[in-house]
Structure formats: C-alpha cells, structure tokens
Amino acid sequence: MRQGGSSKSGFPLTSTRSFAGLLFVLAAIWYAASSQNNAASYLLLFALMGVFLVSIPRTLLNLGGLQATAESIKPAFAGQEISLPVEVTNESRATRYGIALTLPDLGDARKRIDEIPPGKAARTVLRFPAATRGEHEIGRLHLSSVYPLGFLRVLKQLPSPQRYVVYPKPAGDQRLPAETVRSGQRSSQRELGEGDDFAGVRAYVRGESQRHIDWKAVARGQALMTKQFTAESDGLLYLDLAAMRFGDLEARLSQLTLWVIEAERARRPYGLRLPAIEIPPSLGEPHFHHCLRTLALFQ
C-alpha cells in the first residue's frame, strides 16, 4: 500500500512497506478487540495507534533545516565509476537522524547518513557507473528519511545541475603508431621508446622490440616490463581518426583514447586530429585532458 500527500512543511510524505504491515496489525487487533470485547486489546490498538500519530510530526521536522551541497565531478573513462562528493549541513537546532540521499535519475546511487549534530555537515561520495563517452548533467538531488518508525517516508528535493564528462573507453593495440610529423612537414618510420632520455618503464606488450626490455628486472625474477625514452624533440605525433580504416567510430575513438594514455605515459609530444578539428602535439594535463575531452565530446 502506499499513499501520497504534501505537509505542511513542503516536503512529499509517502507510505512505506512497513506502513502496509502496520495496518494489517492493527486490523487484526481491532477485530480481536471487537470481537472478544477485550480491554486489553483495545488499549493495545490505541497506543500503538497513538505511538504512530506522535511520530508523523518528528518524521515531519527531520529534513527541517538541511542543506545538501554537490561538488565537481571528475572526469571518468567510460565503465568505470563516476563519484560525486556531496556534503549535507544541519542548519537546525536538532540532530537529525537516518538520512538518505539519492540521485532520482541514478536509482543504484544511494547513501544513508546515521546522523547529523547541530549545526555540522557531513560529507559521503554517490558513486554510481559512467556508462557512455559525452557529456552529461545532474538536475536532482533528493533527501529523503523514514525516521523514526519508517513507517512514512518524507522527500527534500533540492536542485544540483552538475555537469560532468565521460571518456571513451581506452582500448585497442597499446603500441603508438610509428608515424610521426618532423616541423610539419613529411612523415618519417620511427619507433616507440627511441630517443636519449630514459622516462621509465612499462609493462612490456607481445610483439614489441625486446631490445628495450629491463633485462635487468627480469633478472631479479620481476615481470617483463619495456624501458621507454622521450622522443627526440622534433618528432611529433599525430593520432589521426581519418587514418584508421578499422571498427566503427566508438571504436576508433577507444584506440584514440588508448593512444593519448600511451603517448602521455611515454612523454611523447602527440596531437590530435579529427574532422574540423586539429590539436597540436604537446605533453601535460592540460593538453591531456583537452584530448580526452575532444574525443568526449566529438560527433
């Protein structure tokens, strides 16, 4: 059974399951009272009655004086898990008991806090799972708490328009394309990890040159990991959607993706290059990102 209605303090009230099994209880002892004329009976049904009716105005007043405020989001690969920290403050003059907070178009993101002094805030993270590459938007954040009894649930519905980015899965062959680009001009062969500064070490990828294999580590009974190198500073390398003849786009984006980690985790200048749309090699977050971002995003 549930039931629907406002209070007067603004906030939906709704019936819970248990509210349903309250009702049987008291018609079973209504019917036992009635029909066996018992006292006894009778003042059981009027106090449990009286209990409940007592907790509808402190189910009422448990949101009274919340506030919930959701932070940034960081960007996420798709299939991974997106975390949204959210920090709840009691602005009232009351400990507030089990709150629940929910994201109503994420039903599997949900926290429960046990309890919220006076004038404090506590703070949880919603994680719920980034599913595809885009960007995407937050509009509602509920509140929400059955307590004391948790036969009637009341709802605070505060707005919280978060937008945050999802990136296409990384996946695809780990080995960077050899073309590069010398000052813009003609492309020359060139393989992954050449170069005169050591940028450390990579699990090592079936198929590669084992002539930059730690031969050392292997030595000493570690895992089989490549050495990898800077790029001289004039080798450039452009990923290039246009130039990939295999999978359908979002696979093509995912290489791309795999691609910008590789060539990030190697220190190897890269830029981007899609259809209108060009980014100079460069190295760092910021171009990092921008990267990933532009895949994101791209139509």
Given for the second form:
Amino acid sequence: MRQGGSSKSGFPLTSTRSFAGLLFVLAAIWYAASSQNNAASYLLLFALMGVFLVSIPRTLLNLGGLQATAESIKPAFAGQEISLPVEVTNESRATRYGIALTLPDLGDARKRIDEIPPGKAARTVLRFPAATRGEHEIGRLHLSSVYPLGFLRVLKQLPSPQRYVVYPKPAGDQRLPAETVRSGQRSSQRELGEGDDFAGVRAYVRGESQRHIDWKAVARGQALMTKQFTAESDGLLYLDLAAMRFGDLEARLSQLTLWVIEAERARRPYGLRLPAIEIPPSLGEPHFHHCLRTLALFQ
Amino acid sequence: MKVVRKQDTRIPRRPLLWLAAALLFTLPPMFGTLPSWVPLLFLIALAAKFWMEPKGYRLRSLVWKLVLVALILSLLFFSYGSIRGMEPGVSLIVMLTSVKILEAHTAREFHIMIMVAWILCLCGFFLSQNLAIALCLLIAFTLLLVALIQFHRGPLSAFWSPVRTAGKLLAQAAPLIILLFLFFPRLSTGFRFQIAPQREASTGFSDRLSPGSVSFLANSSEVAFRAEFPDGKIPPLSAMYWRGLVMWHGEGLEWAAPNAPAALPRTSQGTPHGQAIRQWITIEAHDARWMFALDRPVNSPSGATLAPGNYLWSNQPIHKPRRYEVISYPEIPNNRLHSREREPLLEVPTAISPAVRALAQSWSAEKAEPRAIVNKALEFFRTQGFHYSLSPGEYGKNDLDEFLFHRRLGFCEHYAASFATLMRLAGIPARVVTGYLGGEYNEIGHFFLVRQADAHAWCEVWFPDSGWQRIDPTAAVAPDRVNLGFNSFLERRGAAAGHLDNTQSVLARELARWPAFDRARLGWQTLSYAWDTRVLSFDGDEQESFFASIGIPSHRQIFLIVGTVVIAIALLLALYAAWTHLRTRPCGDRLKIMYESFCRKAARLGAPRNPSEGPFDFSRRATRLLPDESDRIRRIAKAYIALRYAPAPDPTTLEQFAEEVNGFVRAS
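Structure of the form predicted together with the partner chain, please, following the form predicted on its own?
Whole complex next, starting from this chain.
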C-alpha cells in the first residue's frame, strides 16, 4: 500500500491496488448483467458505481484542514533509528479518519492515525533508520488517506524544512588513548568544568546544564550562578584525527566517536582536534554533543 | 535488488465481523436454489474462521487447499453431473469463497474478500430476484461498505458510526444510482453467454392437465402474476378467468396443449363483443412460454403471439419477470367451424369404457340441442353426489369410470377433463382451458395478485350459433369456489368442517385477523409489485420507450445521453464536494483566513513563514527576502498586528488590510 512514485502532478488523487479489484468486479457485474439482461444485477452495478463516485469527493476532502508539523528531532548515531515526532492538527469541522504519514524521501517509514476529531490534534512518532552521518533534511512529509472505501488515495505533500543530524556510527577496536597532552599555556592542570571538587561560582550562561546552578543562592534572592567544579586530572585528552594511522576517514571518525563516548562515560575531559577545527577539552552534555556534531559534519 | 517483504498485517476483528455479517446476508438466495450442503458448508467455513482466527490458525498448506478444491469439484460433479450451467457455477463460486475465508489473513486478502462478497451478491441476483432477496442483498451490500469503512477507520472508532457513514454514503449515492439506472445504456451485447437456467418449469403451471396437476398447486402461495386494470374496469371475481392454455388433445382425464402453437390467423378471429378490458399484467419468471390474460385476449403484446384458441404464447421462454399490456373481451362470437376443424375437436381416446359412452349418448339421444346437452351434463355433476376436494386420491388417466361412477371426488382438473371428454362423446366440440381464477385484490396498490393456488381448469364447448362458450363444471359442484375465490372458499369450508390444517395456518389465520398485519401484508405485496414492475422489468426495450417518452426518439443519440449523464453526475459530485467543503472547512475568522492567504502567497514567492514566527518577525524576514514588496509587507504586518492585538481596532483597517492582501501578488 505504498505510494508509488512521488508524482509532482497537481491532482492529489491516485488509485490504490484495490481500485483494480473494483474495476474487475464492475466489469464482471456489467458483463453478467448485460448478457442476461438482468435488471437487479444492473442495480447492483449502479449501486457500486454510485457509492464509488460519491466516495471520490469524500476521499478528496478527507485531508482538508489538516496541518502536520514535524517537531525537533533528536540526533542519533548512524545505524540507529531517528524518531520524528509529528503533530497533526485538524482545523476543519469534521472528524478526519485513517490518515497515514509517510516520508517519501526517507524509506518506508509509515504511521497511521485512526481518527482526529475537529479542532483536535494527534501526535505520533515516525521512525526511520539513520543511514549516513551528516546533516540531512526531512524533505517532504506526506499525509495520505484512502478513507472511506480504500479505492482512491488522496495525498497532501507538506514541505518539511526540518533538519536532523546523524552522528557517525561508533565503532573501532582501538583503546582510548591513555596519554595526555599537557597544555603548555595552561597554568593549572586542573580543568574548570565538571568534576568533584568545588572551585567557586560564576554567572550562569543560558544553555548550560541546570544541574550546577547554585539553587541555594537563587533561594536567597541572588542571580543565577553556576557552581564550578574541578576534576582531578592527569592532563588533557585530545582526540586527534591526524594522529590516527589506520583505516579510511569514516573508520577513523567512527573510532573518534567511540572514544568520545568512552571518555564522556569515564568522565575524562576530552578535546577534539580535526583539521582546521579544535575543540578544547571539557566534559558534559553540551560538549559531548558539540563534539559528536562536529564529527558528523566533518567533510 | 532488495526484496521488500509485504507487511503481513492481520485483519482487525471488527471489520471481519462486519464482513461475516455481510456474507450471512448473501446466503438466503442460495437456500432452496442450490443443494443445501453448499450454503451449509459456507456457514461452517465462516464459523470455523471465527474459531481459528484468535488461535492464529489458518489454511496455509497448498496441498490442503488443492485437496479441498478437488473435493469441492467432485462433490459438485456428483450432485449436478456437470460443472457447466448456472447453479453449478454459482455453487463453485460459493465453495471457493469458503476456502478463501479459511485462508484469508492479511489486509490485502480482506479487500479480496470484499470483492468476492460483491460477486456473491451478483450470484444471489442470478438465483432469485424477488424483493425479499433484493432487500437481503441490499443489507449485505451496506454491511460490506460498513466493513470497508470500519477497516479504514481503524479499531478505535465507535461501533455505530461506520454504519451511519455507510448509510450516508448510500443515501448520497441514491440519486446517482437512479440516474445510472435510467440512463446507463443497456447494450444488447453480441457476446451473450447462455447460462441456461437448470430450473425446470416446475413452478406451478404445466402444459399438461392430468389428475392432481392443479390440486398439487392448491397449497402454493407463490405468485403467478399480478394484474392491474388501468381503466378501472374490473370484472367481478366470479368472471375473472385468466386464460392460460387451451388443450385440444384429450385422453380421458388427461389433456394436453400443443407444444408449439401456430399464430392465430387474423381472419379467423371473430368480432369481439362487450366491454374491452385493458390489463397490465406482470408475470413472474417461470421459464416456459405461457402467458396469461383475462378471458379472452384479442391482441398479442410484443414478443408474444395469439395462438389458436385465443391464448397468449411468448416467443421466448420467460426467464425474468415481464410486464405486458393486453386487451380482452368477455365474448368473441365466432360461429364458423369447418368440418375439418370440427373433426379433431370430437376425437376421444379409444380406451373409453362403454359405461361412459353410454352416459354421454344418453344425453345426446334425449336432446339434440347442444345447450340442452350441456345443461344435462351439468345437472349430472350437480345432483349425482359429486364433491369438490383438494385430496381426491390418486387417479390414472383412464380412471374416468372410477371418477364418474364410484369415487365422485375431484378437483377442478377432474371436472374439466371429464366434462370435456363427455361433451366430445356427446358430439359437441369441446376443449379444456387452463389458467387461474380470481385473485386477491390489493387495495393499497390497486392490483390483483394471482397465486399458484388460484390455478384452475375449465371447459369450452362450441355452439353453432355463438361459437366457443365457457362452461365451468366446477361451478356446478362448488359454486363458492368460483364466487369467493380459492382461499376464502377453503377458509369457509375449514370453518364449517371445524378443523384446521395445521398449527402454522392457525398462526397465519390469527395474524390475518389482525388488521395491522393484513395491511402490512398488502403493503409488502404492493412494494414487491412495484419492484417487479418498475425495477426488474426495466430492460433495454423499456429503456428505449422511456427515452421515447421523454423525447429522445432513437438510440442513435446514445452518445448524447451518455454525455449528458456523465456531465450530470460530475455536476452532482462537484456540488456535493463543494457542499462538504463548505461544511467542513477550517473555522476561523476572516482576519485569520486573510492573513493565511497572505502567508501562502509569500511562501509561493519564496518567503515561507516558519510556524514559530510571529507576524512582526516574519515581516522583517520577508522584507529582506522580497525587497520589491517590502512596503506592502510592512503595511500588512502593521495592519494585522493592529487588528489582532489592538483593544478596539478600527473597522476600516480590516478593509484596508483585505485590499492590501488581495493586491499583494497581483502587483508583483
């Protein structure tokens, strides 16, 4: 029951497979009725034709007033699944039935919404495999419906400008480099950021994790402050693409991805060094995603 | 290439239930027309499906399927002797459907089942077309729509709402169906296939009159035909003799009509006397060629001839209900009878016993005048202890003696046959006429309903002065049969004898006393009559006369008609679409609609508004993207914000806003 081809033609109705069945049945009834001159069979033929004809405008209008909005998409690693939350709003004054959501540019992901009452919205999540690393576009979101009889399909193409990022697939058999790169410029071997030892407070910057906001200070009526900690560290871990001597680029990026994950999990501050890009060592979710995103988009 | 496996989705339970209900309603026409094991096996398959489905069982193995199909074919062959023909064909379809039911499992097969069910509806109409069957199949048809709608709605929807939707769909389709029914060209295609109905002409009437052939019908409430008198001239019930066949050839108690009567030459018809009575007769299919008309028809409707003896004979076997107009006169005096015509009318079988001969000759010896002989004979039946009985016992065709002298118990066929034989023996030309007598008047539909139970046989004798004259010896024996009609006659007699036949008739009689039931019964008969006359008889010829009546004289203009109908249907659909659209389009104020149209236009020019963007942010971005339109965009945004958020917007601003939005693309 998949949409065959993505016709750009203006007419939104296409026939389904059971339409062929209907044609066959109509032909059979017509043949039988005309050869026997059987008025009752003719009546059956016309009933079927009439109901089919009336179902055309019904099908055609079944998507009227439906708006679909794709919401923000969480990144995923290549080989995993991308989840695309979609909200379908029914702005019309009739209940809409049997709406299928597909992403014609992204394989055969398909979700069905059985019913949306007038003025209400329905949410669903479309899942599709994240194939290759990089930033991709959803492309088009198709709303389609074969309601009520299933002989015709009406299609509504919604351009979906949403983009999503696929991180490289974490893979590789190299151990996380143990050596650290001592930073000559830095006076302290301690890296401000996340760690166990409290080192002081500074002004909160939007976007930072809320875990380290000094809530007690907030309760006292002060401005938002972030508590800073230092981690005991032997040095700084730089994950360097140029330092890797194996595999092709994708394999190395995969290895780097795996290391980023391992380092984050081991709470070892890590930095990333790619040709023309350098991310200073740090820890934490924003940093983690920044690194992975950089790896994903690396050309 | 990657092989995409088809999704093997199971059929949800509720659509399956609706489908099963629809299939149940396709069954009634099969009972009674097909061997009863066919619909029974179908029912069993349906029940088995509901037992198998929750357990996940299904008919998978190809071997088993082949075995089942082979079994079915051999069963059919065993019971019919052949697979060809309509009934075996329909049985085959029903049985294969049963196998498909056991096998069907996926959503795709659900659709196939729906198609098959439609074909079963078609089969039903091939087996029977009466109103009750048509209503059953209409229910089946509607339930199939419900099943489809339920299937496409998904399992969550309310139980009754698909039924409502299906009803609405049918109601909206009704005008289209009527249009198509009236105007869709009924092509007489050259590729007619002959599914010769295997039905013998068993329903009632026969071209042989033998002892028991009419009394056999006395309990049959099946409809023979219905008659209307469009001019309102209705003969009395006792004179309502419906002429069917004239039997010239007699062998004692058994008489026969010619197999293929020639047409009656125009010249040998006499000049009709009395009042012309016009009738519209709708005859049920009986697969033979006799037709009925009030005694005696003078013209033949199209497709029929007037046979010697003034009876109607169809040119083709009547396989479907047929409506015709005929004019009858109560008398057609014709006193010309050549001697070579007279001779066969006096033929009697050689096996007549001397006692019977003596009886007949005793009358003719006494009086020479034919009328006196006839009266003598009627006198004999009236006074010699003859009784009219539904169950007179068995008679052979040579048991004239037994009937006339010993048992003296008979039904109309015995009286008519023996009377005609006696007349011939007495030297008076005589023949037997079979047909129906009386009928039930339906005061709602203003027509007479004649059942098989009204079948009757009577005599005609030839008088030199007035020609053929109807003589009904039954009237001499049981005058009430003629005066009251058969059912009332039976009722009166049953009441007099103080006995009732069986419990079912007790119930039927109790119900019949209840006026509402009686009215309902008459109403149903009227509907059924309308179905036969307005719908079933509307064929290619009727369509042509319909076209002629609305001023389209020839079928050469068929393309004109088709074109008009197609346009009419398209218009209806467009109207319907527009109406639905207006009824369901997004509700919103004018301002919002206009602003959205502005956004659409902007998007077309390359500046789509993000869902999260407010009107102000959007206008800033849009002016950058569309510098040519920047002034107008700014004005639109300003007006919109003012109208939307100002506490008391100026009403003239709305008009200005509308103008700006309208001019937005036109100017660019």
